[in-house]
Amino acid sequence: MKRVVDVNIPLGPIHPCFKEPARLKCEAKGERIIGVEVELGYMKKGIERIMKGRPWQEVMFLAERVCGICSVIHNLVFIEAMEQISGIAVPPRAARLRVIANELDRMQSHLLANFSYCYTIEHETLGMYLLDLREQVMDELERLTGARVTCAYIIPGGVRCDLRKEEAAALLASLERMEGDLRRYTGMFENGPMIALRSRGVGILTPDAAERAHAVGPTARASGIAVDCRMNHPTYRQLGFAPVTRPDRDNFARVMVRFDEVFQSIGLIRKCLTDLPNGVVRGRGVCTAGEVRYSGEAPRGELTYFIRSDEFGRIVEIQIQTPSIMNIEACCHEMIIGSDSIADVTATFISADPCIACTER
């Protein structure tokens, strides 16, 4: 049966609220959204094909260029996958330093996502506060790794460089300062009446719909689903990690889960710094032939690498499954449908924090 549509409204591929190009084709009856399809493909890089046949030393740098917003987790998952293949052990000190780098990267990604949401609903003041806070986190990432975006910090058997005592003390002091600012900004979002009007009860994603669309990361956890790859990681288990969830299922909940997780990341980094084991930060081992499917928790959810390598550590086959493709599916076919206004479409899409660079490899 043919649907009655009053108007077809395209959003994108270039849109002031989108960090990256994507096109949403919306069908509306009056103001109510009754259908959405997404068009991707505007920035495909072919990076998986480029990786094939190259040694792991080159692929390591290519992996973190899949996405500039969450480059550390791509570096981490690729290297830990190669370690799984080759049986390479990681020293305890290096394992903790990896957590610090990963959580700093998660913090800056979540702050950028929440900035984008605030900008989309036209709360530019809070958005700029969050962007300034993100810059402080990037400074700390540079303190640890030597770079702000593509760090190449994680290598087989450990990390590139150690963290000196004075640098650890400076990082702890920065976390204390950032936590105070973050508490204030979270309160502004949580208690803002205009934010509530644009966010509460908007973009509902029920647990059943989330599971049907295979939503992951904060998008799933904001619907009460406790799914997080860090629960299965031995270092995170040592730190007593437990996933953050909220039951509200709307745009507001998704943004608040990210705020909650930034606080959680600060706590995890503190634990690592206050109980940082002594010892070396580089173990021994050689990347060899094998095959593995390995997952880690990116800021947006489960990131999976399938890798097959030869006896020289060259990549014979590689496939990357990023979290945004599932979350975009959940957003377009579950969250946006039924929205009362076209103005809610962009806010709901941004609330899922879609990463187009990861999706279009």
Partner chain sequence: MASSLFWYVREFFRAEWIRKFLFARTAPLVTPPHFRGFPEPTGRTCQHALFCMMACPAPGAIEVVHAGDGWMPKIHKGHCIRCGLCVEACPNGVLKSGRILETMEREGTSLIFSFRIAIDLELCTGCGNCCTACPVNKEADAQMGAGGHSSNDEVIMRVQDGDIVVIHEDKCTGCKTCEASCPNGAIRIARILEGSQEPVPEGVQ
The other form holds:
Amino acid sequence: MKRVVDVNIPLGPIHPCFKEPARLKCEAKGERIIGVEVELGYMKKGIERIMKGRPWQEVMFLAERVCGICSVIHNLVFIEAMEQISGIAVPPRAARLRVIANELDRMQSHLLANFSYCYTIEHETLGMYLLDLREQVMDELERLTGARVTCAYIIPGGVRCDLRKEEAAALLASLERMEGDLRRYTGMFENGPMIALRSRGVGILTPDAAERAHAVGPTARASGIAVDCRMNHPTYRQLGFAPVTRPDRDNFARVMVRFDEVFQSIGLIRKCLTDLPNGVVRGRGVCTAGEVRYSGEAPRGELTYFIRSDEFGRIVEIQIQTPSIMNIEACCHEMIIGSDSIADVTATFISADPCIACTER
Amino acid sequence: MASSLFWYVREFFRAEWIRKFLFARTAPLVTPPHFRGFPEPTGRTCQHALFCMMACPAPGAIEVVHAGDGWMPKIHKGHCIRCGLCVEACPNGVLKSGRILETMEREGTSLIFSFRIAIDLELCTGCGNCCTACPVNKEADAQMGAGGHSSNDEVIMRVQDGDIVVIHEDKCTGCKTCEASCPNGAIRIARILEGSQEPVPEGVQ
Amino acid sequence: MSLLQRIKNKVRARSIHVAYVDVGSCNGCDIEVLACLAPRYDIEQYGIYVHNNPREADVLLVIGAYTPGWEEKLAMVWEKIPSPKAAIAIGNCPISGCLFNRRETFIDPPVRKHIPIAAEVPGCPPRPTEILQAILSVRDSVFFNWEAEHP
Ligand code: SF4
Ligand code: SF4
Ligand code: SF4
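Starting from the form predicted on its own, produce the coordinates for the form predicted together with its partner chain.
Full complex below, order starting with the chain above.
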């Protein structure tokens, strides 16, 4: 059957709503979208090629710079993979501190994603509220690690610095404040009829389609699929982690899953802080030869590192599988098809929280 | 509609919102003291161990240059990523950045370098260039000839019976001069970085 | 200084329109530019507006290390901006290529080679305050008395 395409509309690579360059080529029949192709290739830097032959102290920073938004998880997954290879034990206090840093990072990433969504559907007030809240999270991250983005906090055998008693108290206090603020903002999002018009029932991703496209992270969880790599992580298991899901499958659900996960992160950090074990934060250990495939849950979904190293811990072979590529696939081939207008294309695309930098590396 | 109105009216009638609206002032744009800035000298003497340069992950970010009659690390802005590894790797505390130096001293953390020499005997022709190029060898045995032969047992490596033998790996300072001098790329130095911390005394945390 | 020039200076100082273009960054600098919009930093109180539309921009923020995908395209974006205009390199990536500037890489830094850069903000990523200061500094150095200096 011949497809009837009225117009081809390219969006991007520079588009006011996109944080990063990507080009969406939409085929429209009347107002209805019948096909979308994504064109990438504006960000390819060849990070995996650069990583080869380098020791952890250089690769760790390159790994962080795979994605600047969720840098802590790349740091964490790379270092934990190296620890598995070399059998380095992590002191319990450091394991908890890693969770705190990781969850703070997840909070800021989710808030940024939801800000982008609100901004795309032209709800700037709520967007700005969320961005302001994100600054408070960044302050906490900075107090813990010493930098706002690309924190370089996690090293083999532990973390770079300890959390002092008075800092822990300050962190708890500001978590309290942030939770109150976020509760109000979530209410505004949940109960806004205008937001519902733009979000509910738009960009449906059925569980079948999600599985076909191998969607991961909040995108899959918003379709009712309970996948989350944190379920397999020993520290998270100690904390009694259970993934958040929602059944309603649309843009609204994806944003709400992220809001729910921010609340969950706040809970996890609180739990870590209340029974923070005493002791050192840095164990010793030298990276050695081995091979491992290791996954962690990034804010956008499952992140996998495959690493082979030589006897001195230098990287011989590395492959990174980032979550966004699957989500972009799900977005272009399942969610956007059948949208009622071109305006919904950007909103749906942003709702899946695509990250082009980590897709292309 | 009504519920939306309700949420907004409630938002705009909160005392805190009204206060913020009437007395809005941008927060002073200050950099907090714990922010890791570009490393700055603390004033202690640089011993020219070059650990900062070895730890630095960014190409061309740090260089140890002549300053007066001693040495001093120089940071190149635009290359430095403000990671603070140079601060942690320096055994003498010459650099500081944010709170890193202070935390290190309080918590007893440090980064320790060790160096390993790996020689691919398949590629090595036993020419001895690396032995003569090595500055530690030069110190130990000033007489070492072009073939890399030496009767001195204090050298790091020497050529014996046409083969290269590493005697004192522990003396290696990680400068990688040998790597540059090898015509076949047979010798490689691994700079191994390892974190460590002294035990935390009871009751500090 | 003519009256017209004085009016132009006055108006321009309070209306800087910014577009940003990401030519292969890690996103770190991207989100720090975005963070400038936050009420904490409130970029608009200085008369700086982020539109991300090159045709109405005065200042182009270049982020990233110039990947091959941007060859010719970046120059095109730069040409679309009406004069007076200035480009600012945000972060280490456009200045030196940051960590990516090793052998085996695909990037081609510095961006200075490809379009004229008026100011550079080092850091990986720079703080939002540093970005703000850089934009304000080109406001004074490039846009002030522009007609008089470019007859
Ligand atoms: S802070 Fe990091 S990037 Fe900068 S000079 Fe030191 S080690 Fe190099
Ligand atoms: S310079 Fe290279 S080839 Fe010559 S002895 Fe040393 S390792 Fe062998
Ligand atoms: S300068 Fe650093 S933070 Fe900025 S884009 Fe480049 S690698 Fe990322």
